[in-house]
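Here you get one chain, nothing else, as structure tokens; it is the form predicted on its own.
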Amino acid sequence: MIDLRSDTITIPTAEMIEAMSRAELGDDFFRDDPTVLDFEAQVADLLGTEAAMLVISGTMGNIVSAMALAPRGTSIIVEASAHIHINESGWPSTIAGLTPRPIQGTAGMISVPALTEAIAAGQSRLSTPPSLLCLENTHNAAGGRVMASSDLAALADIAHSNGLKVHLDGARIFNAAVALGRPVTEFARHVDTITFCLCKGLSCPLGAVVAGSSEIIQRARRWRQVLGGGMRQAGVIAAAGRIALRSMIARLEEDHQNAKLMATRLRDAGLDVDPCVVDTNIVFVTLPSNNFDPTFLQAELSKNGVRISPPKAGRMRLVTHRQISQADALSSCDLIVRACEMAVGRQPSSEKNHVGGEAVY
């Protein structure tokens, strides 16, 4: 199969498998796992940042660095669309005591004026006020674009001159460094607190990481061990890790490349989607609104080994990754083109029908 459905569902290299099964171990939540140990320290080095920890995931992440930043009963400024928003629960209401304020945004991006109007509508008695800006980098629903170092200055220091904390979610943020040239540093240094994910397109089998400065980090610990994320010989996680910083990060590049590639041949076919757009792994296609059966393109491509996410919104969402060769992007263009044209003219079956699940955004 051709699983365009996420990065996430990368396996681990050869290489991973055999740090993993090798690593030296102890009990992280004594502190004495030195696997765990060095890996923290190699990502506080490689960000710039004081500490780093380690995570189950992604979005424990996000929240135990929003549980360090901010108090519970303030709001968390979100763009409208931002993974933290739309995709992960709830989490900010339901564990973390925030009242979400979403931001509509362009390209997955807030606007200065934007966020300083929202900042001051918090100010009022009758509304919750805002202590932490949370920002995303590459923007997931947007379809993974990048935010430039210099936009995310621009709002943190707005946020920060307001008294306000900053999160990144850069769940994948080597994705963003790798599309713009430019060293992880320089988005990790304006921001209180960041995330990314070791299990998409670094390709390890689970975990994140949050760092920031050695403060933060030791209250975020608190709120992991809260969430029920303490972990014992955690230097199998590491181990993955450890290899993914030095080998996976630079060839992202390659499924930059793919993903534009998709992009550029689905157009030409007569798809809508816009090449120009396509700043990382990630390519939506706009699909028809009228006449046109999504559960049948999805069913239709997984007969003919091709994997995708239920088409949302009126979006197929195609994911490049390391599993991903520029022979397997190139056939399965040519698969999408002839599920979409059988699509045409199908009224659209019952959201149950969906193969494999609900769409991972």
Ligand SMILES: Cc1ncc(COP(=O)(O)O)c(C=O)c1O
Given for the second form:
Amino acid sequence: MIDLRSDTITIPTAEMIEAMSRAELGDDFFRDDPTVLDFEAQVADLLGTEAAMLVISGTMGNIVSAMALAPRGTSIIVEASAHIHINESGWPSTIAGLTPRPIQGTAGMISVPALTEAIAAGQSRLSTPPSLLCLENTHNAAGGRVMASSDLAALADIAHSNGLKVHLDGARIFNAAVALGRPVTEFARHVDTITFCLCKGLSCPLGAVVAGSSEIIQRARRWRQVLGGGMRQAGVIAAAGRIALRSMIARLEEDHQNAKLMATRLRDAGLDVDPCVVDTNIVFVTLPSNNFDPTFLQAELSKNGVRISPPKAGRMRLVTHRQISQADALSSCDLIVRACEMAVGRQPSSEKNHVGGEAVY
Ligand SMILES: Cc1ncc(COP(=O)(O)O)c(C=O)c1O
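Please give the corresponding structure for the form predicted in complex with this ligand, as opposed to the form predicted on its own shown earlier.
Below, the chain from earlier opens the complete complex, with every other chain and molecule after it.
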């Protein structure tokens, strides 16, 4: 199968499995798992922060960051299609006591005037005062778009000068850093907390990291415990994480090149996709809105060995990763073009017929 559903499907490398099986372990609750301590120190060093903490998932990283930074009963400003807002099951309200204040962005980016306006609107006695700005880089729903560190800094400066804290959902921050050819410290230094995922393009089996000042990470560690996210011999995760830091970051460039190649080939074959907006490893293809059956498209591709997530809101998402070679990228394009041609002229069938779970974007 050529699996283009997500970069989360990557399985750990042989080197990771070997490192996991040989990891020196202890009990992380007592802070004596040497592999976790070493990994967290390496992350802090790489990001230029005082401290870092291993968590189970990117979602948990976002939750504990927000809870460490934002008092209950306040609001968080997010871009309207941010993962935190649309794909994390509503934790701001259900768990953290925070009201989301979404702002419609362009290519996943909030504009400076829109942020200024949202902060001002939140000062009314009738509204929920904003205490936190959450940014996302790369931006998943915008198609892996990258936010330059200067743009991030401009937004963070406005937030900070108005008394707000700033969290960066950097699930794919290394994709952004590699795409821009900049060190990841350039993003981390403008925010109070940053999370990144180990189990997306970096190929670990699970895990994510939260980084920030020692004081904030201490608070986040308490919230991790509250959520039931405390871990014991977590060195097995950290061991894979150390390999990821060492050997999985630079190769992301390959995924970006394959994504660009796919977008170009699909565009040249007449599909509605713009290679110029493919910054990293995510490609969105806009599907015809009439006389086209996206469910058939997905099923036809599946029959021919290509897995995609169910198309959503008229778009098909294709994600490149370590398990997609250049040859896979090219051959899947030919199959996609053929399946799209076959899906034309068919009335959309029920979404219940989608192959596999729901769309994740
Ligand atoms: C931008 C972004 N943030 C956060 C997450 C959540 O990560 P996890 O699935 O590890 O909870 C994802 C997952 O796809 C994501 O794309």
